[in-house]
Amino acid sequence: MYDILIVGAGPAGLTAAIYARRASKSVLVLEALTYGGQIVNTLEIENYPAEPHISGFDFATKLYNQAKELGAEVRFERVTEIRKESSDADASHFGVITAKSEYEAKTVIIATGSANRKLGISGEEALIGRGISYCATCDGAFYRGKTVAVVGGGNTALEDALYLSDVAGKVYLIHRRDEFRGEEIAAAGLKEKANVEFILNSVVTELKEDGGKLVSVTVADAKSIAAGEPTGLREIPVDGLFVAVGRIPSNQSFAGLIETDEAGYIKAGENCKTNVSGIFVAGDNRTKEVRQLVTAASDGAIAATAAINFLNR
């Protein structure tokens, strides 16, 4: 039985592993995909203290190696269920089930992050990898000198458009409102780009393909869509569409055990404690105001410390 089992090897989960191992607790980290979480897709991190110019992949690798060197055990298995095996709040015991095995732990930290939110338009799934992408830094190089569009109005969308403006020949930035939710400095930088065109108060309503590849998107006035009568239709020829319309918390496997809000985020305050004694949450999958790399690392430290104190009591 492990003292602390961590679900997710992103910045929050790996930071939790570091803190837990430094407290001499036995630690197992279970990760469904690869270490690092969504930060591995960031070309350059500029807002993390003392690391102003480092790629997301390099940052994640350093974090992963640090946790491993301290003795954290990491296995790449997808967690499908967590079962509470004890009703005693002072002697917690959890069964953590994966497709390959079952593990036992005294405490659990859920740090599963979030997944890309899709547009939900007909043909979207079929065109993933054939013109539709959710990661500009991953796939932008395939569109060098071509025409692309970015959908979204947050920091990710603005950063994607800025990155693509240096790669693609033309970049359309499509947003359903007339103001962006992302940082003003990023939006200001885009306005100075001659090859970037803003398409505001608009939503993508249709995807067109030819030979199994995306060839154009159709946009309509956002207010008319809400009214049920699309107007202002415009077809825009594009080679690629980069979707950056938010993320969905990866908490589906734990919804029956842990309390979540209406959007699916695990309810927890700054102490990272859930409604289940012995289970903690860290990172983008919990209720919070700011979801950044630095807050994920902070959550990991807080959740691990809370788990350590729970065990030591």
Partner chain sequence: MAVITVNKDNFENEVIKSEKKVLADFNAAWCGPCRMLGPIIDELANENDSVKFVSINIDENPELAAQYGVASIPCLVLFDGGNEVKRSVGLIPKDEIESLIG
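Condition change, the form predicted on its own to the form predicted together with its partner chain:
Shown below: the chain alone.
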């Protein structure tokens, strides 16, 4: 039986592990993929205090090594369910289930972050890596001089379009509204780019492939889709489509037990306490305003401290 079981080895989970180990609690971190979480996709982080320039890979590796040096145990297994074994507050006990095994813990910290939201249209899955990408800085280089489209209207979409405008020959920016939520500055920068074309009030309705590669996207008038009768259909030949339509919290496995908001974020305030006593939440999968490394780390510290206090009470 572990004192604290942490689900997810991203910035929030690993920070929680550091705090928990420094309080001499036994700690198991279960991670579905590799340590580090989303940040491993980033070339350079420039807004983490006291680290003016660091790559996502280096940040993740330093954080992981710090947690390991302090004695955190990390296993690479995806958690599929958390069971509350005892409702007795004095003997809290949870079963944490993975595909391979089952673990027991007195407290649990859910730090599962978020994953890329997909468009959810036919053919998308099969074309990932064959024209469809969710990371412009990762895959932009494959589209040197080519024609690409970015779909989305937030900061990520604008930044992706700006980045791609320096790499690709032509960039379409497809957005379902007629204005952007993202930073005006980025939008303004884009408008000055001769090779960027805005396709507003439009949604992607179809992907066409040839020989297993994406060759075009079809867009339709966003309002007509809502009305159920697509109009303004336009097929745009592209070599690549960069999907930047936001992220979804990875809380699906805990849906029955833990209370979430409508978007799927685990409901908890700054104290990181969930509706289940003994289960805490840390990082991007929690209801909050700012989803960044520094706030994920902050949550990790708060959730671990709350778990430690719960165990010591």
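The shown structure was predicted, so the numbers you read here are calculated from the model rather than taken from an experiment. Residue numbers count along the first chain shown, from 1. Note that the rigid core is defined as the largest set of C-alphas that superpose within 1.5 Å between two forms.
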Identical rigid-part label for Lys146 and Asp284 between the two forms: no
